[in-house]
Amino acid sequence: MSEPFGASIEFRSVSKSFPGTAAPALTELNLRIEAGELMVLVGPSGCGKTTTLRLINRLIEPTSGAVLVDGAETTTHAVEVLRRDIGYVIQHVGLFPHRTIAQNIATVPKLLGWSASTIAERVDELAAEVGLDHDLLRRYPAELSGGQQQRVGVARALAARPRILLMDEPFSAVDPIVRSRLQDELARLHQRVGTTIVLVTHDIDEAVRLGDRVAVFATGRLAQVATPDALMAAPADAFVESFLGADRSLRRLALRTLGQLVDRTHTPDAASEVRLDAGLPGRSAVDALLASGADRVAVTESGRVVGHLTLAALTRLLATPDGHT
């Protein structure tokens, strides 16, 4: 990953109530998010994700605590100088219709007063960065799939050089095969910017897909903060552990490949009659283990057998807290 360019995120005892609710959408929220970190908020619809994401831009106020951004409480900015370094997504993109995606993209470089050359030179450089053909930057959003649309939200908010990128269930109106291609070139975009990224979802699987560490809501409160390996070993408590769902030691295969996983020490089988290449997840062995009804797999890198796996195996490997040996 590049040296970070993001900003820190602190938030210190911070509670919010919304007039006419019984009981609060936040209850003394303790969390800090690292400079240049990817962090998912993820948690059941009304549990303060949503209410989170948006006391960092003061699209509303904390009833108590405090926010800072790189040490400093956020109310120490006005709210348009503290929005200038905060790029924001949301779930049906919001574009300007009668705007080219070209003008969509340059909005926040235009009032900021930037050159119109700047302005050009910025817009094709992101135009790249996120993945869009530069044809399609002259069309209007109507013109594009959903999945384009997306890639123009993200390139928007990402502009004026922001440190800082709210992402509000970007990926939820997409369909799945969209979605994760949507997904992995945020990984890609992420590792070569360095911007923090606050990304919320409702959806698991893209949490601990994308995420340097998970904060798990419940009603009003974090329940749970961890990167998504030690998350899926050892859930905090009995809401956390039912919210990963029954399959959690599945998805925490997913998060390794068979190439880290892959037992070297043995002498390599290479008769076994199912082949998995290094760079499959680790869920990739069991599926092929299951359809096969083979009792191991042979793992290769570059044609050759390096070892193998059983189910044996693997079921050791998630009975440790670090899914190691």
Partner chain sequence: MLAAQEPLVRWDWLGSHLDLLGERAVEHLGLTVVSFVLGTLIAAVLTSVIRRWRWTTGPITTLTTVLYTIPSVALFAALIPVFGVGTTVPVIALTTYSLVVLTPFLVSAFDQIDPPVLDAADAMGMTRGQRLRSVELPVALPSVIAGLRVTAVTIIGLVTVGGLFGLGGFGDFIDEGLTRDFPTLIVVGVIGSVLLALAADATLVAIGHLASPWRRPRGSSLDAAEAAT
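Right, the form predicted on its own is done; let's see the coordinates for the form predicted in complex with the partner chain.
What follows is just the one chain, with no partners and no other molecules.
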């Protein structure tokens, strides 16, 4: 990871009740998000994850408790000042329909009073960064596809190099293929830029795929915070367990490549057995074992067998909390 210049975020006993609703949206939330971390907030609808996100840039004010960015309460400065240092991407993108793509991306730099030439340079840089064709910059949002609009949304959010990026279901309005590509790009972008990212989703697959850590919300409370692997290895309670689904062992195996799982002590033999490349996800070994009926598969690197995996070995791996041998 590059120099993490992102800011830390801390919730101290934050509660939020909306007028006219009986149950609080959020009860006594305590959560620390480290600088440069990609934290995913996940849970069913109405669990308080979006409320939590919007508390960070003060689109929602807490009923009680405090939200801190880099150790300072978010109420220290004018709300506009806070927000201009926090990027924000939402499911419905919310591009300004009357402004060109370039003007949309330039929104916050313009509010901050950057010079026209600096802005133009930054817009070009961002277009390249998020994979937007340069010709699109002069178009209006209505002329772009959903996937392209979402890229513009990300570029606009990152324009003034915010130290925090908030994303509310950013990929749920695009089709699965585009979604998967955008998720990969976000992971790479996070590696490169080092911004703290808080991402809200209801999709547990997206959560474990993207998150450095995952915070699972039940109705108005934080049920568990953990790395994806630790989460699936040891759900804190029945709610988390049911939310993770019945196939969390397979999901856990999907987080690792065969190369990371393989037992390299075995001597290679038996030319007839199933061979899988080390770069494949762990669950492909389970698939191959089930399909072939064999008791082990061979794992190869550049075509050379480097070791084997058996069902028993996979079971042992899953039994260890951190999933390592």
